[in-house]
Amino acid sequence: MTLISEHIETDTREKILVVAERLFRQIGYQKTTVADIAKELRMSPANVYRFFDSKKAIHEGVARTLMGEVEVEAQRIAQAAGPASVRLRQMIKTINRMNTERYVGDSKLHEMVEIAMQEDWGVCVAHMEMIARTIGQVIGQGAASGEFEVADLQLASLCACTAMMRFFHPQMIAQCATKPGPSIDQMIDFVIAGLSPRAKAN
């Protein structure tokens, strides 16, 4: 395959995902058909199936794009300068904000994510693992500078992610929005306190 044809193939895949996301937002994942996507692109359903072997594969591609945007922003914060605690707070709040904007405020996209979670797609698992690694990256930087005290970095990052689950998981964000509980800043304070060096007894 030549570079030009590879570029055309990639471009077509991206166009399919863009149109699919728009239709999922407008009419919902369940109601959107591959024929609807093909019609919008003025191509045949058979041509769409050349790039994605099923509607589920298109759905996974859309989910991967949305989750990838969150991962890119988390990585940008992880690689920035400044105290680890400040960047950890910014990262957690950014993940919460992006997931809230994408999935909770948009009932059609929320439906899409619900299905993804129910089917336990690999793309969701990979996303959660990536977020845990990125949080671990910042915790590791804080440990190296003496800002944090961490005996087991992997365990610390998993504990931080688990503690923030109601602020990360789209369904939990929606379900817990009107329920009593700590604010996101209070929960981040709790996580950072758990990571901070303990005062040594005399």
Second form
2 protein chains.
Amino acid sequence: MTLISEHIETDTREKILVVAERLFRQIGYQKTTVADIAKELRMSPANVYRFFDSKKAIHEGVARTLMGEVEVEAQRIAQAAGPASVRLRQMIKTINRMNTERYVGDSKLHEMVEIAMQEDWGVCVAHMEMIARTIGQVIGQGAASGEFEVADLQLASLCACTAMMRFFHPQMIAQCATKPGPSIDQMIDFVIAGLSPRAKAN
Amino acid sequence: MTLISEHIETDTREKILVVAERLFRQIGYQKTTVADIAKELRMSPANVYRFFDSKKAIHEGVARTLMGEVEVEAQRIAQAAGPASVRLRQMIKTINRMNTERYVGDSKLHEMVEIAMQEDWGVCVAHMEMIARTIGQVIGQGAASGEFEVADLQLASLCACTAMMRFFHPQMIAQCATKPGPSIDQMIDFVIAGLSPRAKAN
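Having displayed the form predicted on its own, please output the structure of the form predicted in complex with a further copy of the same chain.
All chains and molecules follow, beginning with the one already shown.
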């Protein structure tokens, strides 16, 4: 019995997040209320509050789902076969593409990002750390194969992520779209150069 | 007579900018009105409008002055003697320090940056281009001396600037202050590695 009721609970939790994400996309993050979400699910707001103790908790849950999908794609590339530099490029471009689709331009989800940044959500930091670790996995594979030369793997991953901020950070993607700067492929070339074996000092 | 009156005109323009900057720092960018600036200078708002055709033009003038000071410091370092990598580090840290002092934390000037970014001011783009060119000068000197190996100087400068976004961009400096990431020196090491001569391919 416990297992079945736990399953139903998880299911309701998921349903709330799916409906919340759809409403955020349709009418925007700020305008969506817990009552709207409850109404769509034909349940009472009180019942929604049994699963999420605040409106913010629902928002974080939706953000977590969206970020989790990017993490799954990045993980898939980290575990695939092929040269590390090819997969690093593919991973960086995938993160850029998914973040651009989700959060930039006309997307109403951009509102959610702005608030998440202002309020300094823990889910964002956890996501950035997960992305840095996944990028670190591929850099580590490249170091093992001799493609890359890395003294401190964790530091190299943080630097690679930081260098790509213009192409990862939703606010920077939006702000820099019309500004002069390198293309994403040119920037990846620069990062790969930074990870490549050095000439020995004369 | 023409020269003297031109001199007075320039002088008044400068005075307006100095007073405007002081008021922006004291009471904030949004709350300062053209009437406040005129009152401090014991002139009529109409007289201020003879020099700046809108409130925005005064704001841009103040931003231009603040950014110009950073450019002057960067230029000074570009023209100094010493190894290019040492001066590149000094220049990047100077830009970071000056932008942090001016625009981040409690500074009321941060408000001005937020608006400049939202409204997509041309002065910001011109400033970024000037900083990229100045960084390019030092990278070019390093390429000439053999410290750096650069195929496309303009591209290398844009990539170096883009890689340092976390430490240059006022909004990113503010947002990333409490986030995990490399130190500025570690990030500069990474950029210098990207500019350094490659090992020949086997």
